[in-house]
Structures are given as C-alpha cells and as structure tokens.
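Next comes just one chain, in structure tokens: the form predicted on its own.
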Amino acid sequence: MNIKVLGPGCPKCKTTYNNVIEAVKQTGIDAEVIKIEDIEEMMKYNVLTTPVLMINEVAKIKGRVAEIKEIKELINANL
C-alpha cells in the first residue's frame, strides 16, 4: 500500500503524518508512507487545500487533519 500525506509542513500537516504512521503502525499492514512537502510536487496531484491524505494515488482526505480511527478505517478499506 502507498500512502502519501501532501502539506507544506504546516502543524495539521505535520499531525496527519503523524497520525498516518501511528495508524499503520496499529493496522500492522505493509506500507510505504511518504511526506510530499515541496509545493511543485504537490501542483501534480491539483490539490488546492493541505493537508491531503493519499491511499494508492487516491485523494481520500483533503483540506484537514485526518484522525487515527479514520486512517485505519481506510486503510482496512482499501486492502
């Protein structure tokens, strides 16, 4: 599973990476997780609102922080 968390480094970014990581931690799942802070990269995906949560190349989150919870329940989701 990829997992990508898109934000300039802003504090929610910073809270929805961590969140990110402290979910697969707890799910025990295989993933890559990757912290895309370099605003060119980030005008690739056309995301307007930070911080964005990524599964599989998929926009599943955008525009706030993403909870532990939530994560999981995507990640589950997209096993």
Contents of the next structure:
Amino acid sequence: MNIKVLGPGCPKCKTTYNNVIEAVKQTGIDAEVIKIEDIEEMMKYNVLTTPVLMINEVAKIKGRVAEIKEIKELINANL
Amino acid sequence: METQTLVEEKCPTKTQGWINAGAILVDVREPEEVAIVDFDVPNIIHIPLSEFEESYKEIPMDKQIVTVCENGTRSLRAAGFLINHGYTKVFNMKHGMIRWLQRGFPAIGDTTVPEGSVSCCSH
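What I would like now is the form predicted together with the partner chain, since the data block earlier showed the form predicted on its own; can you produce it?
The complete assembly is shown below, putting the previous chain first.
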C-alpha cells in the first residue's frame, strides 16, 4: 500500500504524517509512507487545501488533520 | 521561498500594470480574512481555497488572471490548479496581501501594515 501526505510542512501536515505512521504500526500492514512538501510535486496532484492524505494515489482526506482511527479505517478499506 | 516552474509569479508592484490593463484578481483567502481587509481593485473574484475545486469554473478562461492570497502560498497552488485545468493566462502574485499593504496599494478595511522585510523589485 502507498500512502502519501501532501502539504508544505505546517503543524497540521506533521500531525497527519505522524498519525499515518501510528495507524500503519497499529494495523501491522506493509505500507510505503511518503511525505510530499515540494510545491511542484504538490501541484501535480492539484493540491489546494492542505494537508492531503492519499492512499494508492487517491485523495481521501483534504484540508484537515487525518485522525488515527479514520486512517486505520481507510487502510482496512483499501486492503 | 517556494521553488517551482509551473506558475509564473510577479510581485505586487509589477502586478499593478496588469490590473490597470484589466486583469482579474482571484482572491483565494477565506471569507473571514476578506472581511478584515480586501484588495481595492476594479476586477476581483473571491473564491476561498476551501471551495476552489467546486467553483473555479466561475473564472473566465479568456482573461488575464492573477491569483492572490495573504502571502502568496495558497494562491500559488490555486494558480497551479488552474493551469492544470486548461487556463493559460494565469500568474501568481508573490507575497500576497502582506506585501500589497506594505507597498501602500489600494485596500479596503484594516490596512495596518504587517511587519516583515520590504525589498522586492530592487533588481
């Protein structure tokens, strides 16, 4: 599974990224977690509000912190 | 500062000529920000970034578009989004409302000049 957190590195982005790491740990799945802060890269994904949580190249949560519980649900829904 | 090549950027001083030539400012700040201070220009559209994906089609494709926000960061992403959706006459105004006020350009509301460095078009 490929999980991306896109955002310029603000506190909300960092919190979301840390929540993803914790959710992956708790679910025990094999996942590649990538943080994207480069503006040119973000624009390829048409990112507007940040942070953005993407799973397997699909934006799941935009413009707010993603909570551990909902990330785990999204992970399980994408297995 | 953001380094990218997709979107052309101009500072508020260089943007004035485009505004006088009829360019449309697209302000992506949220309503509560606009309520405090707004750009006093002839042609402006307010589309908050949080609604941009649903509402960007209100923006004409045949006019020169200048995306703006508070410091030029959110408007840069909006400009990239427009270019990726077929708009060709778009540039982002660097440094946003902060520099606009520092330069004393026309604004409506609380025009208190925020702190911060000033140099821009010295070259």
